[in-house]
Every structure is written in structure tokens, then in C-alpha cells.
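The chain below stands alone and is given as C-alpha cells, in the form predicted alone.
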Amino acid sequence: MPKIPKTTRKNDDTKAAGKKSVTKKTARKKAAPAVPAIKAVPPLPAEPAATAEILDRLFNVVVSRKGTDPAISHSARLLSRGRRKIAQKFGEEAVECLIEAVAGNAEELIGESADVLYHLIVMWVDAGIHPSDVWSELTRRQGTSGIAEKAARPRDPLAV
């Protein structure tokens, strides 16, 4: 790196006031240490809208499949097989999601997360739970410490 000469400049205002002149030294500052770049989130595609509203739309689709022909709809097939099978599928997808998270496979984690959300919605439909019930519970908990929220829950007498 080429050396930059130091320059001395006298302040004309101090000379005029009869004060001792002040010298200012200027030199090139050292560059700040490099900060690791944070990977930017890629922009979302324009169509379809990638928002949480997709969960409400998916819920409506699964509700519309309830009681339809299991031979033509995966949602209808799951719902016809009962809550135990739905819970089993949800658990399988959750485990796959965890495996991809631990392995650090972001793309696979995204896909498995979508599977988990889908099977959770199927479970909600089977149990008669509407997404707005869950959104209300999340809103109620907002601003509450997770530790405080858990401590406020009734204690399970069977828990050790």
C-alpha cells in the first residue's frame, strides 16, 4: 500500500485572532475489519403470493376434500384413514424436517417444512380446529416470555 504523506494545515481563523495556530494532521484511516456478509433472502416470486395466507387457502382446500373420493384426493384419503394415521404421517414428516435441519440442508428443510404444515392442517381439519383459533392463541401469547408462558400453564400431575 503506498504511503500517504501527512499534511499540515494552519487554521486561518486562529491566525487572525492572534492565537497559537493549530495544526491538523490527516492520514489515511485503516480499513475496518471485514464483517462476515449476511446472506440476503432471495426475493419472493410475484405469483402466487408467498404469504401466510397460503395456509388459510390450503386449509380451505383440505376442508373441501373432506368426504370426497379417497381415490382422487390425498387429503380425502388421509382424512378417511382416521386421526391415528394422520398423526402418524404428521410425525413422520416432522422427523424428516428435523433430520434436514440437523444436516443443514436448507432446500430440503423448506420442502419438509411444507409437508409438516400440510399434515398439521389435515390434523386440524380432522379435529375441527380452524386456523384462526391457532392464530388467536399465537396473538394471545405474543409479547409473553416463553419461560413465563410455560410457568403459567397448569402443572401435569403425571409429569416427573
Ligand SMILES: N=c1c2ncn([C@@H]3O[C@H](COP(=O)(O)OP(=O)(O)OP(=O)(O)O)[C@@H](O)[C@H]3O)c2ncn1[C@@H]1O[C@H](COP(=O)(O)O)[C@@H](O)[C@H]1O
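Residue numbers count along the first chain shown, from 1. Each form is matched to the other, and the largest set of C-alpha atoms that superpose within 1.5 Å is called the rigid core. Not measured: the values here are computed from a predicted model. What changes on going to the form predicted together with the named molecule:
- Relative to the superposed core, Ala152 undergoes a Cα shift of 2 Å or more between these two forms.
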Contents of the next structure:
Amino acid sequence: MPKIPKTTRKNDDTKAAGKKSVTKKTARKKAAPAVPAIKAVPPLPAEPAATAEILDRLFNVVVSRKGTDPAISHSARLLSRGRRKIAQKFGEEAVECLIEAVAGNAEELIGESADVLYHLIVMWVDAGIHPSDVWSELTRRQGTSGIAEKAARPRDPLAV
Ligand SMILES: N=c1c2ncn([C@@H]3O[C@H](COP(=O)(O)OP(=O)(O)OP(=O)(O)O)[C@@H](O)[C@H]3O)c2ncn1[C@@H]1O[C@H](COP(=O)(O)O)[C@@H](O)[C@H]1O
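Switch over from the form predicted alone to the form predicted together with the named molecule, please.
What follows is the whole complex; the chain from before opens it.
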């Protein structure tokens, strides 16, 4: 391989360096806006989180209690007492819930809300309603304002 004179090599290097810096400048100009760094996904908790998923799990537990010993299971006892009693218990819990809401007792309202949800689930089990039926209805309503929905209702011609 023929030896390249040092000066020429230097010139070539400088040229190359110059070219590089031009290329870098051009690249910097064309570069897309900076994208924020992606955060690592946190690992899932070992135990199921306290989320609304509990309602589906509670429903399955209550279904499993149907027809079992009412002396051991409150759900079995309630279901064996019939629809009227189930509805009455739900109504009582709802009233207790609203009393705490009106009184502004947040802590008590949480407990009463849990009672309402449990008794509502017992009522669904008795009525043969699956939670997914209710979730579907809520999903269907999503995005429709209650004001708009009410305004779109057909008017009763006999209403004063
Ligand atoms: N979330 C609840 C829940 N909330 C409230 N309750 C019970 O509901 C009852 C309400 O009390 P009340 O005195 O008002 O009811 P009652 O005895 O029917 O009253 P009466 O009107 O007949 O006098 C209490 O016994 C509460 O413990 C519940 N019982 C059960 N659950 C859940 O249901 C699951 C299954 O429970 P069992 O069916 O009992 O195995 C449990 O693991 C819980 O997760």
C-alpha cells in the first residue's frame, strides 16, 4: 500500500472532521422533537389491589352461597328469606348511607356505602342479574351527559 504523506493525511482528516461537523449540524437541524423518556412499568402487586374488581369477586362469593347453610352464611340467610326481605335490607342500608352523607360523616359514609354495595349484589343474585349487565349499561351511558339524555326523552303529552 503506498504511504500517504503526513500533510495530506492531516488535510484529509481536517476535511473529514469538517464534513462530520457539517453533517452533525444538518442532522441536528432535521432531528425530530425530543420524545420524553419512557418510564418502566411498575410490577403488579402480588395481592389483588383494592379496586372495583372486588364487586365481581363479591358477586361470585354470594352466588356460591346460594342454597348453603344459612346458619353459617349471612348471604345464604338473606337469600333464603326472599325478595321482599332482600329489598327491605337494601333500602335500610341505602337510608343509613344517605343519613351519613347528609350529616357529612365521610368515615361512616364509606362503611355504609360498602353495606349498600353488598346488599345490592345480594339483590342482583336474587334477581338473576350479572354485574356485567350493569357494567355494560354504565359503559353504554358513558359520554352522554345526564342533561342531554333527559332533554332527549320523549315528552308526555298529558304532562302539565
Ligand atoms: N360484605 C359483606 C357484608 N356487609 C354487611 N354484611 C352483613 O350484613 C348484616 C347486616 O346486619 P343487619 O343486622 O342489618 O342484618 P340482619 O341480620 O339481616 O338483620 P334483620 O333485619 O334480620 O334483623 C351483618 O350481619 C353484616 O355482617 C355482610 N356480610 C357479608 N359480606 C361479604 O360477603 C361474603 C360472604 O359472606 P357470608 O355469606 O356471610 O359467608 C363475606 O366474605 C363478605 O365479603
